[in-house]
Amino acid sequence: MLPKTMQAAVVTAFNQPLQLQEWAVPRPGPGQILVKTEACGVCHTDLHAAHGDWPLKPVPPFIPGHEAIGRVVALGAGVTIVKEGDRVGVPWLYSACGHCEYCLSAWETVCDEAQFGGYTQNGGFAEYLLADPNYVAHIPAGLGAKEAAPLICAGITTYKGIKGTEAKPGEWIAISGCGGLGHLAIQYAKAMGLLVCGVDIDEGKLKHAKHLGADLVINASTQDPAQVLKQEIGGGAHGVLITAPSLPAFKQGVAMTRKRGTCALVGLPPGSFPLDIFNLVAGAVTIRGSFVGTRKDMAEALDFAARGMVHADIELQPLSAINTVFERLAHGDVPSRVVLDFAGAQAGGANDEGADTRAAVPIFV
């Protein structure tokens, strides 16, 4: 028997604290499933959504969250590809049309009719959420909900971005930004046989990058990354992945790219950045946008984790701490990935935005 109401963290207006509210538990219609949330990662995109930062804005009130993992508890009419009890993830790519030129060529992420979890559809900052069974992530056996949550956004985004650089085993890739996305990118790159250079301005993150296997690290606040790479490896990196939401990082990332190399962009800072047209043309450099990943990319990214080759560093927090978590995200005070734990007790009352739960022990898996 499903409950009638659920707790959810809701954006009621842009640039305002999220409100913890009681909402009706949705019932799945035809072709839909209902998922009981076990864990949901918190992504910087959720903060952008809550602030209405991007040209295509969500419409308040809405529930953010696009790294939700949970069990299927109800099926709408006609659903056959998942069953009750399956553990699934409800990612950023909520659904797509399935019949346009992009969907038919396995590029559903750029479908003009795509819907996005926690943005155009209510997401995982709630105890229950609806999902399209054709687009959920299937979580491999042995991979827990909390561990899987960051992988269905940060994991697939970095994995797809690395593939987009077309760097080959034994070649160099530079990862710009070694935090929430970057620490996963380093692990995926090493698992894919690449030599890795981690670039950041935080010594703690660079130290962790070395621990994760980075072959070279550069502090961009004290060194010129492009110059160091040219000195250390005889040229720029064959591939560059920019995860940092920083315009200076974008400029540095392009400069770090080797002739005939590819710089993949996954960070989304506001504004635009100038390009050195002459050197891009003369060096035959490719700049490529990379937007999350397809369902095939999702299966591949999760498989690396299921085989123990990639682990997300996670810090568990209750849903009631979401405004504190957002404040930390805005100030760069989240070293890896925060995961909202729906299996634990929900501490605090409604709109408990002042609670400081950083005393909770971070869990590294």
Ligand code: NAD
Contents of the next structure:
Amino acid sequence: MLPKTMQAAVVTAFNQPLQLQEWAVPRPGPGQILVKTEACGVCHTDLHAAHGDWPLKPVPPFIPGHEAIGRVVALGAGVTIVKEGDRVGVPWLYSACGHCEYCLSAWETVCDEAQFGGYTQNGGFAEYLLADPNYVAHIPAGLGAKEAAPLICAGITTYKGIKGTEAKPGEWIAISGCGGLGHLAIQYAKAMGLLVCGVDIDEGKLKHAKHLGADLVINASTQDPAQVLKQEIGGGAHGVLITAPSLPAFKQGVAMTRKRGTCALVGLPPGSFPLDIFNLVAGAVTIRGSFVGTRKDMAEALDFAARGMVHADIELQPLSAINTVFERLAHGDVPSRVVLDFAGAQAGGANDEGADTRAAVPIFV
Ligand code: NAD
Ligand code: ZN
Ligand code: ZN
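Other form of same protein, the form predicted together with nicotinamide-adenine-dinucleotide (NAD), not the form predicted alone:
Then the entire complex follows, led off by the chain already shown.
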């Protein structure tokens, strides 16, 4: 029996604290499923959403959250692709049309009809959420809900972005921003055989980057990363992945790119940045936008974690702490990723059959 109501953290107006509200538990219509949330990561994108930062704005009131992992608890008419009890993730790419030129060429991420979880559709900062079964992530057995949560946005996005740089094993990649996305990017890049330079403005993040295997770290608040790279490796990095939600990081990121290299833009601060046309043209540099990843990328990104090659560093918090978490995220005070723990709040965290190994305290090893 499903309960009638649920707790949700709701954006009621841009730039206002989220409100904890009692909402009706949605019922799945034809082709939809209902997921009972076990855990949901808090991405910097949720902060952009709550601030209405981007040209395409969500419409309040809405429930953010696009790193939700949970169990399927109800199926709408006609759903056969998942069954009740399956553990799924409800990601940013909530659905796409399936028929346009992008969908047909496995680029569903840029479909004009795409819906976005926690943005154009209500997301995982709630005890239950609806999903499109054709676009959910299938969580491998052995991967716990809490540790899987950051992988379905931060993980897939950085994995896809690294592939987009076309850097090859043995070559250098610079990761600008070593936070929620960046700490996973470092691990994916190492697992893919790359030499990694971590760039951040926070000493704690850089220390952690080293711990995660970064071969070189640069503090962009005290040093010019492009200069340091030239001295240390004799040129720029073959690939650059900019995850920092900060405009200065974009100009720096392009300057860090080696001739014939690719700079993948992933961070989404509002605004624009200047480009040095001569150096881009004469250096044959590629600049590439990269937006989450496809369902195939999702399966691959989760597989790295299921095989123990990538591990999200998480700090567990209850849904009720969301405004404090947003405040800390805005000030760069979240070490890696906060995951809202619904199982912990309701049942002491004991109902998670997967292999969550992290305790319910801030973790920063
Ligand atoms: P986060 O707050 O966890 O991490 C950001 C990191 O950038 C922090 O470590 C911070 O210290 C660092 N930083 C800030 N200014 C910097 C600078 N000038 N140089 C180097 N590092 C700097 O955020 P997150 O959850 O990792 O998200 C990062 C960005 O990526 C956000 O803008 C988010 O919206 C975007 N994002 C994009 C996609 C996509 O598909 N393209 C997907 C997810 C998130
Ligand atoms: Zn995200
Ligand atoms: Zn489409």
